[in-house]
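In the form predicted on its own, a lone chain appears below as structure tokens.
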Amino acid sequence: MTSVLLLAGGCGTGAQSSASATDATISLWTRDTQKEFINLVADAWNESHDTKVEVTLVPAADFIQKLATSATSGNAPDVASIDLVYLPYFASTGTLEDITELADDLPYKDSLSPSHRALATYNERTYALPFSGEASVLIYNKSLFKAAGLDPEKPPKNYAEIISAANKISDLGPDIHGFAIAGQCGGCNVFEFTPHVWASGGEVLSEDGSQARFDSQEVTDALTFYRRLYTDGTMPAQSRTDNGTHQPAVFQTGRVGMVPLGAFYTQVLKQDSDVDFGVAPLPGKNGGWSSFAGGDEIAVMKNGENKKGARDFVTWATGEQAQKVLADNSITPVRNDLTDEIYVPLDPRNKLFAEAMEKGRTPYSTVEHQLFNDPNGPWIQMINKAVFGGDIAAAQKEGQEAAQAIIDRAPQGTNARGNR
């Protein structure tokens, strides 16, 4: 079912280039949203190796569809950089090379991102290596905190403190808002909203992915928290329909006090904004904190032509040279044994992102897209109806039933981790 869903309406033509024709090249596919750093990584490899990496940027919205199509048509690239949430799906379809022995032989394997390693494991075998990291945090405008009489060095640490700060900031003027979300973006809200649930002791899926937990009390509390921010008038009106573009843009204008976003966004703020911003953990209802550990895995495709070159490259991509290229471009490294040396010294705010990569979590599911990222899926529909419609109980009941139905239709047979 998963394959059918992802391949439905097939794009047919694949990406702009296909698999490598000789051992002299390694074809690498990645999303076009990686363009700021992926060519720098490839350049670093190409300067020191005879075999050259050729990068193909695929539109992000089409990437999963095109990669799945290429894998089944025998036209896959040698290497693919894949959002880690989709690793269980691709591993379950048999399109990725089993690289368990390669991964186990890495001398720093225990220093790699725990979430990446977990998502790359299916039926107790390893199908990818961690490549790039990303972590969700609370980003806040220090200038608005000062103007509202708040201490910019003491960001809020629970739901009540965020609500109080958001109201004080919103009181600064009719075009100033305390908190913004992207209310019609599933991927944004699995990244930004689930840490509140985890930090409060809740879950959104069972550990093996076989049961939805959308109807838990911790999800109720987090939805009630967002609903209060909305009914208090602290969110911009656009939050209700935002597909992920308005939230970061409006924070850059300096008219929003807080947004839950990630390390990638701090690079944007440093380059294109005068906002004096701080970063803080995403808290639970009564304290504690959690984060969504995101980023990419790098995998050897089973139908690729240059298997040796592909294995060499994915191994090198976890090494210090490649990870430093990422760190220099505000991408969180996936090796915690390197972060204090190559990442944290670049900006003291990076320390939180490094800690969040170790502490962060990621839902494991072969149907992650249908559950969470699909704009018409049960996760974002539940959040949108609860926060902006107000009937939280009905929204959770509907979301829980729809999510469980998707899981029950999945073809994993036993459970989402492929264990027998």
Given for the second form:
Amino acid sequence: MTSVLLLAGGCGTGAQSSASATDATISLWTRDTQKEFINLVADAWNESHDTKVEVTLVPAADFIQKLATSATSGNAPDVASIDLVYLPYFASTGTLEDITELADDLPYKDSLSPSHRALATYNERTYALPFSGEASVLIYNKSLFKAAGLDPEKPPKNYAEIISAANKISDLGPDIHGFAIAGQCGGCNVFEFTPHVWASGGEVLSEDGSQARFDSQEVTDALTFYRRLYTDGTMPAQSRTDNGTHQPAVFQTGRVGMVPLGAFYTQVLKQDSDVDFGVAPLPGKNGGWSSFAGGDEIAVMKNGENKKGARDFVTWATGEQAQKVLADNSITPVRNDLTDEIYVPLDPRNKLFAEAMEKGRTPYSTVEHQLFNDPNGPWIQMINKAVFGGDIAAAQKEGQEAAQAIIDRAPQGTNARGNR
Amino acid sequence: MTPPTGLGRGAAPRRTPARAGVRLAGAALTAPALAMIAVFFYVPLVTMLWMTLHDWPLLGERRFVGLRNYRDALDDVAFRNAVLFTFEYTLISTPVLLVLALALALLVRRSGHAARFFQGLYFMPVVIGLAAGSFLWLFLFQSDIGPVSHLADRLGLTSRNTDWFADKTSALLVVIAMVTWKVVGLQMLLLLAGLQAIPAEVEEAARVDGANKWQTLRHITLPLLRPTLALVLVFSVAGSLLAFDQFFIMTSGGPTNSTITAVYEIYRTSFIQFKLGLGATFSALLMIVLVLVSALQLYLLRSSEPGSEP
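Okay, that is the form predicted on its own; can I get the form predicted in complex with its partner chain now?
Time for the whole complex; same chain goes first.
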């Protein structure tokens, strides 16, 4: 079996190296959820370069498994666009090329999204460049706000105001709901729920990722806030079992007042619905705000064949031409020095996303997937049990123990250079 | 397979060239199948057993740990819960499937166009993939948008926005209903073949002796059908113990991880937690359970076969 694979790999190499260096292709893997813009980015590169980028879309749910398998079997792509939360894991396993010097030489390196830079660093070395941004905010239906007697230009600024607004909107009718969450989607809730904790001054993980903080008071407050939204009857029944598909769909029908979602969703709303929506920051218990700084980073794979092409491409992807393609497609750029010029003027609502990328945070852990994104993992189980079951203290205790057990088995690394 | 009597070991070299040719042809004809079985069954099986002896992450260094994975597997609460749930699911779905399949087989046994039509109708879901069927039923039972929710609302059973998947019992019932719809046709067909193999004279004789329909079924048809029933039972139980797709798609293991099956936990351990060694160990343990359960059933089949009784 192994020899067959090696043979196939060998043939591939032969075919590639027989072409002249400038004709070589650069293979790029990304999640299928990026298909809206990734091909446009590739087209922009292909028009201005002799080498050609070939995009492969991998189903989002299988992306890290497929990329990890390809890295072990020697069929890795040259470049991978990876959800930033998985960077510490891939960096810790030696799958990604160390591109510290390349990153340090970028003239605009200090203007790149701070969260992306932190997540791409493992034990003082850099393994990826920021590529696309994604911030979480509160998206609300202005028409429902008006109908409920609320000021659509004054979105809620703390937990109490959200609860009050959600109740007023729910009172509009049996099919109208104030607030919708995706109660069985871990990835959704690290994106949508943690900003409330951060905005209140709390943490979900310690700075270096070595301690879980699922049992902190700020998490209790945020869970109590969601629990209240549920017991007041402001959430649709599906929120409890939603794996992430229902929440955006139901907001689009115009029957939900508020959803915590991201920039990607405003593009969908603009294209496919008539909902008049506003965007507001996700607040803390008594005010303040925070956001999850998400998106993708772009990495050179250690086992890729075209390293030179890969390095050129990842550098270009942080440049103005590529970032403008993102901005034109309602994707938040990762260049703070460019956002005022290429992104904010396109839509007044973009200003908040740009600010959120600078202010936003991201949990740093080599086991982020097991802790947060796993639909059966400790984070989402804690939220689901607390919000829909009601025993918040027990859910937090169980979640904290399960999370800490996962962390204790995992390799540790640091996100900041020299900050051990 | 059995050599003719009188041909001992020493007789083999004296075989005629024609016989040797037949043997060679036989070996050549079975070689591709043997190669396939070796590549797709024995190699993965040995690889899996090799993996169970290692700390084997999806990426990174693997380490030989001896039997530690087996000790961890037996101590693993999540896996134990998953196995218990799998047994629960198997214990509920198996009798439902078997009784319904038998009832349908008896219904479509008679001749005529109507029976053929219903036979086709009951069989139809079998040709749909399990994943496709799961998605279909997931939509049917969605609150607010699913047709079943609307129907239940109209009939005054539940409200239109009842979330069927928010409660373990109702979620399990919906999944079992889907699986029944999906596989009962195949079991019906197997039982129908068994029924048709029963000579008509035997049942006629029973009727002549004054047995009514129920007595004929209980004392004549069912005992003669036992080999087929046992075959269907082995298939059904093995299928239920290996359940994954339906729960992965319809419940995502929820609510609160209460519908995670053994295979689901193997998937999670291997591809969510990236612990391939422990995942392989769970697989090996599940394989042992499957072999034991199937052997037990086959033993019961053997002892109930006509003629084998003392």
